[in-house]
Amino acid sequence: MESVGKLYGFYDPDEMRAIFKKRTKKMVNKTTTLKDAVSKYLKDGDYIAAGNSAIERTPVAALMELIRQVRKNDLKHLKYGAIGGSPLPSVLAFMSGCFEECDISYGMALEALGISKMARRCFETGKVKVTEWSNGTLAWRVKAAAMGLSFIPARSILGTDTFKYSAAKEIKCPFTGKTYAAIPAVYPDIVFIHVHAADKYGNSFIKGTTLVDVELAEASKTVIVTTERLVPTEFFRDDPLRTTIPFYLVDAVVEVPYGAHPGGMPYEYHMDVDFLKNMLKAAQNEDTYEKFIKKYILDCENFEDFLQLTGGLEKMRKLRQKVLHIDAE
């Protein structure tokens, strides 16, 4: 079977090794603002990815800044990799109208809350060009890049329509002659990852599931970390196992408390179900959603403005109580 999907985000591994080799290994202060980080690294045609786990630990603040700058600067030909089962970042990305092409597996439904009609329409009308993958094969594309390979062999999508609409190729095993799917590597230009804690050099700590975030950091040209809190480097030196992502993979560090809101942050705060329902309601048609984007993203100077619009610290205190099960007492 021949696949018909377009291959996005692929580079020769040796070309990427040369790029990664130039990345500084010095421990320098990388703290900055989201506005400056996105402005410095984002350019026309970039392939963007976001670390996350469904609606949890999504780098919402970073994605909102990206949307503001794409709209303001009229950036074109952006591609999005909906890697790791990423419904909330995918909904934000595609409903914003900022992306023209994508790799995707599972990504349009906010779990039990429903599917965004606006995002679904992007695909039904062909407004966003799609190359399909399974959750596993899209993650393995990142794994291949992190390992410095051009592809990883797999069997899971052979003989399926997912294979047909992917950019994988059939190959023969040199040892057994059996047929495998060659899953090509993907090297994002920019990845945004939201973490629980980071120091000024970029050492980052994620509590709980990491999905493919570590591999994304290893595979991406530029890694922008947003963190719930900045911590002293001793946090990592006292217990090196806290280093989920080492500093030398990170290009910029931005402290953004509640940076995953209205998604949830494991052990920190619950997702804002009411806001997410309203977002899906606004996504019934282009007019209502454009008003939503304008109010909550474009007219906000920064993420702090968005937090104030959605209830401020009092709202976040209540969402934290849900995680701690205090609200049920």
The other form holds:
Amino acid sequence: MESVGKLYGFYDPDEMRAIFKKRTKKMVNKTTTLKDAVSKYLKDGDYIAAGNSAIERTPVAALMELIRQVRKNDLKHLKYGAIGGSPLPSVLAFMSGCFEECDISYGMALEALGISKMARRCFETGKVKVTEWSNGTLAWRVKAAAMGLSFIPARSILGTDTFKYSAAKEIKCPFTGKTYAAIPAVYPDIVFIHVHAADKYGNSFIKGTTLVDVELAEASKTVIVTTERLVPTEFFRDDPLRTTIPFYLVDAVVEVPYGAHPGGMPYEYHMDVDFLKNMLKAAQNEDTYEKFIKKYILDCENFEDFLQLTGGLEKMRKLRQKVLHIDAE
Amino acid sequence: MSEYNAMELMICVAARMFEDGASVSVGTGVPCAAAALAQKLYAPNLLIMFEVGGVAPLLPSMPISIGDSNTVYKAIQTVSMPKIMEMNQRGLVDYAFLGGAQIDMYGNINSTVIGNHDKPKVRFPGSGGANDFASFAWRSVILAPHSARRFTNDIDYITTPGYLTGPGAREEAGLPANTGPYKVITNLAVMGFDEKTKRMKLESVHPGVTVDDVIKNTGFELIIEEPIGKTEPPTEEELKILREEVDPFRVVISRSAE
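Next, report the structure of the form predicted together with the partner chain; the form predicted on its own has already been given.
Every chain and every other molecule in the complex is listed next, the one we just looked at coming first.
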């Protein structure tokens, strides 16, 4: 079977070695603001990815800043990699109208909460071009890049239309003669990752599932970390297993408490189910959705403004009790 | 006999399938409820994992998302998506659950588009982990509402492999040997797959459902060999545990199964 999907974010590994060679390995202060981090690195045509654990630990604050800057500066030809299923990030990305092309394994829906009609319409009108993958093969594209390779063999998607509309190729295993799918590497231009704790150099700690975030940090040209809190470097030196993502992969660190809201943050705060339901409701038609985007994203100067709009500290306190299974009412 | 709805019946039927010590990749909804019920009643050592990375949690109630806090509550391990998928590829996962908008007689599933791929009439979320799970799990189980529109051979797009074009097709495509769809559980019946032809075969009809009802609601020819069994209705114990312990907030069991 031959595939017909367009190959995005692919580079010869030697080209990427030359790019990675230039990375600074110095422990320097990388703290900045989201506004500055996004404007420093984002450009026309970039391939963007967002770390996440489904609707949890999504870099919402960073994606909202990205949407503000794309709209304001009219950036073009952006590509989105819906890596790791990416329910909440992909709904934000596609509903915002910022992206023209994408890799997708799962997108435009918030799982059991439902589908975003506006995100879905991007595909039904043909406005967003899409290359298909499964969650496994799209994750392995990132892993291939993290390994410094141009592809990785896999045994899924074979024989299906998921293969046909992907950019994989069939190969024969030189040892067993079996047919494998060669899954091409993807090297994103920018990845946004939200973590539980980071120091000013970019050493980052994630508690709980990591989805594809570690591999994304290894594979991407630019890594922008938002963190619930800044911590001293001793937090990592005392127990190096806490270093989920090391400083030498990270370009910018921004302290954004509650930066995954209205998604959840494992062990920190629960997802805001009411707000997410309202978001999907607003996405039923263009008018209500444009109003929603304007109110909650474009007219907000920064993420603190958005937090105030959704209920502020009082709301976050309740969501924290919910994740800890505390009934204080 | 107590009253129950079709969703509760499907969950109870699915829960009875697991042997103790089996492993299962689950998503949210019915599969998750079935696995949790099985763990409480029939298979205490059922190893439950979520593709986002939650392994062996003590589910306090039904998750909304495959990554939400419930999926890692008191988990033994939290890993990455590549790790879960590689566990599947290595052959460590016994069961997977699948759903879809269209399902054909070989158990191939469409969850991507209705119509043309590049400008579809209807776009769905896509494969997610379904293609990987169906490629790798030793047994995959399809859960879906039963209708002639859904169970059709005019499938627009194969997102997830069943037996593809029939006997031997999976192996020829390169998929691991001895894998494939095992059961199909709907609101009307339980179906399996014929050993020789790999086509869908009626096994049992649910209480109050006739074989004719099933035929009318299936868009392709089902293999029907007498005698057809009767699905055992949910027991009092199953319903009690399901309602009080597995899904106390009725996140899953209040949904429509049609």
